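Just one chain follows, in the form predicted on its own, and it is written as structure tokens.
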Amino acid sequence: MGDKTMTAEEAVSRLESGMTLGIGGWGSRRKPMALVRALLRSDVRDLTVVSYGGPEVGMLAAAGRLRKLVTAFVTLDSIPLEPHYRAARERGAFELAEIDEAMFMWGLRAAANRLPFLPVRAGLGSDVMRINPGLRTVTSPYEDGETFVAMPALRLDAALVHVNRADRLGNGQYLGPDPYFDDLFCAAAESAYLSCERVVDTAELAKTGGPQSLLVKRHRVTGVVEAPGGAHFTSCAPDHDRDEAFQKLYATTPWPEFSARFLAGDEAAYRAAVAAWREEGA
């Protein structure tokens, strides 16, 4: 349980092509960019990821970095639909499992708990079942006989997620209005790497939020990575809004002009192109 803090690069440095790849956040909100754009510029690829899918998916799909997609939505919040998402998709450059958003909670669950599958009702009566031909249901051995779906895991063999405030042993405090799934992503994951707005002590985090806001427990993290601004342009309430104005730019550009100008070097680079558009249009 000592120090975990590493960079972004070095985290990446221990993915491999072929893995199942978690991604918390939701949408556009809280995603691991920093940790995402450090894939971009890795070598990794073919990659299985499992996602309530924003930005991230639509990033790793336009420049065929999947093999499968699994996920309820892919979105941009305020942009109903990801553009590039959808481009990719349309082309059929991946697979894609879509599964109702509850079904994936409970994926994620039976994972953490080391479970081959949870009983769920969501999905039942749905054209889930019919997209998912793999999909099995179960009858409760009670005396109430319901049906229920019965939800595989969603093993990850690792898991990228942001939070606002992490220790360097690995835990992780989320100081905004949701939680999201993060803690479920590392659980359900053989190794976790979490980003963070900023590194403190251990006692700090005690001072900032209550108990529940500690989501991330240090035993299910293997790395961590203070990344101030990490999650742009995704918001990460209270540090940050989503950057409306450059997510619009992010989805209206190809994605050969958007990479090139604004993913071709480092996270210094990255900001500084960032900087410069602003600059632009001041």
The other form holds:
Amino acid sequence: MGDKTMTAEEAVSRLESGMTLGIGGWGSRRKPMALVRALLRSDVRDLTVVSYGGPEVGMLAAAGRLRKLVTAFVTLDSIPLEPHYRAARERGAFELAEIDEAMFMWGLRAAANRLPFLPVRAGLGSDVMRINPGLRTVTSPYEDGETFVAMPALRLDAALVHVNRADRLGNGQYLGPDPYFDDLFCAAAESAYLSCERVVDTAELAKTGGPQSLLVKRHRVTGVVEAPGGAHFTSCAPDHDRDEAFQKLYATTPWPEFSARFLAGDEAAYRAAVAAWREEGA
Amino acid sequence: MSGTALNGTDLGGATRAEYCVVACADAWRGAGEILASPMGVIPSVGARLAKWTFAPDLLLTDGEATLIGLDGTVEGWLPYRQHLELVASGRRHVMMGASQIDRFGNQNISCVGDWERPRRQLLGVRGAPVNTLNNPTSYWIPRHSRRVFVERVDVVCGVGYDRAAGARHHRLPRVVSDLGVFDFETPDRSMRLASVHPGVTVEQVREATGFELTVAAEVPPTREPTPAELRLIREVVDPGGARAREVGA
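Right, and the form predicted together with its partner chain of this protein, after the form predicted on its own?
Every chain and every other molecule in the complex is listed next, the one we just looked at coming first.
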């Protein structure tokens, strides 16, 4: 059993342009932002991103790293519409595969189960079928004969997720109220990079939260990155809430300006820039 | 006693927002032990009012992963993955928003303009496709206008009656706007004006609607909140008056 700890830079160095990346979390909640920031510092591009989208999508779109996005929505939650994503989409900056939330989940489940597709009662009658002309339907072979969408597996080259705690082996624990779909992202991926608020000894994991809080299992994880505040500015309950003031700054600052001020340096520089900004407001 | 409760609350004159609250609440009347999923302030106040009064068995969430009672008591866990399963089971009645809605109840929250290159990117289809094929779906529109009530929606997210092909679990019980209540109780399942809120004329509704509505010769007014309901809304469910920020007087 190997020690899988690595830096965010090491994790990102294993990603390649053109890959399909699944990004965990939901909207502006528990997004692996430290990994995304490291990705933005790399020269990886032409990405297909599969995500219940939040600010990571806005950032990758604004930075021109997206070739294609697979999503059901992109939102900052307390700010309903993601401005940088919207701007990029309105200028036609990337391809979009827009699918329903449940279709998305079944696509991940299909990939995790090594199935080509799973049937889902969603999409029929809606424009999801028109805007994704590759989607096919399947008819129940049983008496009901109902028609379903055959949601194709969302296979991922790599998954990026952020959790509250992890051990060096890659066991990941969430302590907030919702697992989102992080375990499924990892299971649907060839390799998975798990950032966490804190790396702890394996024995520590069972002391906080029951075994059911051990969401991600080590056999699915390639790298563990200790990244305190690694979800900032999205929420990472119960370790920290969303940084609403900073999110507002992000949403109202032109991308080149935001990027130059906060994303030009490494993660330590990011934290210092955020602290300096907070000082200004104090 | 008719106008004033014992504790002195002024019960005179329900506001437009309060008519909207009871019109939304009524969507969950008789729903039984299912999840009420309200989106927007007034549907949220309505769902809680319904649970306080005529629909006590409703399940409510805190907006995150927890099922809670009216006093905030935690009674269950409902993370997104289980929420999607609950949708599939049909044991939920969602009241969604709509950036656009047409006469058959097709709803759009994805984008305005051509989907390939939208004029305005909105939220995305979210769960509207799965909702409308699996559990009853109503809509709440706080500002009724021709921009929202359109002849044709740009992207069909929530599925309307003309596109559902009689799907076995498809049902759109009602649409509530700041002007009135609408349903699809017509032979071709197109939208009908079921009631107008007091102070609103039928002509005003027609004027603000971008398609031909079915309107009966006599359109009833939206029902009055009872004194008990008004007291609950004002003192218990929404004492901060959030409803008035969504729909003004």
